[in-house]
Amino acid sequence: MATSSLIADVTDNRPSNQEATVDLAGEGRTAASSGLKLFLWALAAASVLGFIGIAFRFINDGGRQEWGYYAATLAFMMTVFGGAPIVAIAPAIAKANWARPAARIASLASIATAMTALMMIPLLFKLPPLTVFSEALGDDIRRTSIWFDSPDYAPHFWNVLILLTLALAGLAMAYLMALPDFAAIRDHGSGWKQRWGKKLARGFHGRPQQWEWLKMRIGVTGAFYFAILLFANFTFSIDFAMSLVPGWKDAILPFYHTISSMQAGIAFTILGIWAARRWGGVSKYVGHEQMWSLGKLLLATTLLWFYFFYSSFIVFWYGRTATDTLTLKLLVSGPYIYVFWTVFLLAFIAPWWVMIWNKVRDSVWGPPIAATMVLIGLFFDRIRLYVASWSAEPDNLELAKLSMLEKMPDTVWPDVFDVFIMVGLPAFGLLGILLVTRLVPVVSLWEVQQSRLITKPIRFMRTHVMLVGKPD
């Protein structure tokens, strides 16, 4: 490449392909540190507490309202772990080179999505059927839902099918994205990791035809995952929240639920990168560029969160019918008003204020702070939506048929078993991800090596930049 006084080659201080192979896939990969082992045991203990909380809920079932925090926790897990793989899909479609080191962290979240799908099965037993017999009317009363003229247990079947499909698509994408690394572990690893790498690599040796096959299938599974994610957020938010509240009709809620899932997925990936740099020994491969780029995406989705929330809120505010007023009171100004203001502060105001500053967004510490606030805010948002919905159990079926909420329910405060569930189930999902990283490197080796093929450090005017070639 020709150089001039403005553009010149500089020394390439990046790890070579051989060094990256040893660091990420070879015998040089260090075993789990004592700190990581202790953290894994803590996650395992928290997971046990979570399942104890679920068991207690079944043994001492006091009504639908007691399952609100369980529903909110599963919704939060689907929001975070289900949205994270989008970080691996969207930049890859746009051929963004910066996302390569972060793609593995994002794709591994699909493991926790599969766990969420399995943990949703107990909640299905507490989801009311579409029709309930009324002795006063002598006829069945059908609650409002999207399942018109469907069998009584249509939501139960389709929701588990959709979420399992989402989990399988995510697992397939994560496996395909790790396939070249399994081959590298087979060729350069040792012990049990090498044995598993040989089984999982399935004859992949990096021939041109295999790379074409791999890229095509990653694209197909990624596009399919994105489509199913939209559908999963659509059905879950309606069946497990909106349809349980008489009179709540909101066409924007599924899109609000989806955009907040993308926001949470980006936040999770940012924290994953920060943790990998801090404790995973991969600071040579991930860092400033990933933080900066994901920080801009987090700012964009934070603004979109407010846009979709306001678009939904303003319809009820100007409608001012009896059902609109009751819905607003239930979700915003009534028993969960303090939860709402916590959500508004942590999911929008605080991260927006932090990320609008260039020096903060362009740092390694700024995006993780904003990401932490976003995840906390969206956790309270799921409590606001789902705990309120599951507490709005109608006493009068005739009023429910007329889409009227008979009375405003009281605030449902969590008990110790709800705390077990809220802490234990996300810990179980995170435990699954960390256990898989003992085999698969947390940074994709083949992505790092491919990035090296199309990039070159140069000096441009008074600074150093990375020149990126156009990929195929």
The other form holds:
Amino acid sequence: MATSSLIADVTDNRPSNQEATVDLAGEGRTAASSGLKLFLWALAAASVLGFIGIAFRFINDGGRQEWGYYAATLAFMMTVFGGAPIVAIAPAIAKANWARPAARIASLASIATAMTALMMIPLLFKLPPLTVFSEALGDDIRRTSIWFDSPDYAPHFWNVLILLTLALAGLAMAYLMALPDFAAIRDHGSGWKQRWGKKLARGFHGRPQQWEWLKMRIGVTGAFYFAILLFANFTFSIDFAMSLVPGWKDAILPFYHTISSMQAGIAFTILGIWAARRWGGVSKYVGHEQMWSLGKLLLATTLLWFYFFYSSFIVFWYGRTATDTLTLKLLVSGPYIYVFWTVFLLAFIAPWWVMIWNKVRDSVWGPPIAATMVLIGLFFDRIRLYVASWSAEPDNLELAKLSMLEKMPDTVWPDVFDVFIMVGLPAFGLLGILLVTRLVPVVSLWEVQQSRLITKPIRFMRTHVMLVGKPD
Amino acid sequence: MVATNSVLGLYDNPDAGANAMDGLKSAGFPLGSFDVLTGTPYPEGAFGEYVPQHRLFRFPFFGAMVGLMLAILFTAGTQLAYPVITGGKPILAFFAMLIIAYELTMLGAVIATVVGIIFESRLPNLNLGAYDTRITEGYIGVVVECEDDRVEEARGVLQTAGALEIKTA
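Can I get the form predicted together with its partner chain as well, since the one above is the form predicted on its own?
What follows is the whole complex; the chain from before opens it.
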């Protein structure tokens, strides 16, 4: 049977390359609207409050348990902003055409990851040392951690190094993915944007060799970012949560942390493209296809959230040693039981129930609703993990050596400065991303052009579909 | 021979650009002296352009080999220098050495790949020649680098292929 007879040409209503260039790199990019300016000022004000919160935490330092919300907020930021660039990497490796308009928003999250890495440094001063000298024993006592034999500068220096490497890899990848667009801004932009475009394009003229090397560099930095993301989640979740709680030993936690980071990254990208479509003037470039595809990934990672949570939970549940019971009580059924149920509802039950319906997934409003629930749920999840861990006194390593939580801590409620921090720091990250989008288009121009080059809307029998070519 | 002129032909469709590349090849312009400029990546060889061969694949292989050698040296050397029998296993226990061998092999491959990318990128070409800003709008540029005596010939080939505009720099 000749299949070519089933296919017929239809009118291509997509924006032309010239139109896309004007919209994304040229005169179509107007100055910030008054609404956006107001929003940026609101984010800036919230950021200032966040830094006031940190300053007051330092001035009125009442002990380790008071830093729990700061740790939880940074963990949440690393979860969301660190995980989002994976949405730019994974589909690109799989040559998924649908992801092109969403890749830029996802990759720009690395700006906020870099900011998170810098904000992590004050928290390192609050981490207890790995060893202290015990007068009773006449020797050093080491608390349980992954840093066997307590090497010099561990864990502080290594955590900074890992987070800065993650940030640098993310920034390098975001820059490389934006390089051809800087060339387009140099050629078609005006004023300060054109000047920056010229500086950042660095002589990119679109020679085949330049494209080839760009592709390779994106691939290498992307793979490197992915590897470092896993490592950063591993060390962060252990050093800033698990090792602070005597007796908490869980091999699954780092992977739970990583998979929920990917879940949050997908949710952030969904909300980002929804906002860009709604207010960013790019509705011609992002739409149902991106929502539908990202919605499926969100559903998959939501199911994985439950899988990893349950895998971890069941070990403690069946273990039933005194330590297992105390750990489970601290994290699930004790002082944070209501937080846990909120997490369970918002990070799993509700988004799962919303996203199983194809009609909801294939809509512009469905995935953003589920994504909002996931982000709120995971914020509470980080509170559950980190506030509980930082409240698990004492710092006394002689007791920690017993590998047993001495007493169950009370619920630590946020004070006004914690609220400042919880609102201000994510706002600061978002502000950084939005300021960068004043120069870099939120939808990648060269990827839109490439998509137009290798796809073609056609009529297939009695329906309309997109014919996609996959070069290489 | 030093190329002193850069001639650019601008085309509004890729086919015409590919024809210009064919024309330059037929006219005897050496491979590597003409190239295509595009605003988006086209599949390799779509314009019949000269594709320089890189040797990046050799770098990770070399790095992996070096890493593996180092791992064997470290693990075997340490165990032979301090021969402590653990769990009744041989001094040179393959499964214990395998983990270090794997890690250092991968580390060597990764570092060598990064070095390879820098090396294979060569020095940046600061003389970028003729250019037109419409290339980032989706137009196709075909650029030829040639000496004074072949400029007119190059312009003729580009014009014959249907160039909208020809620039010389």
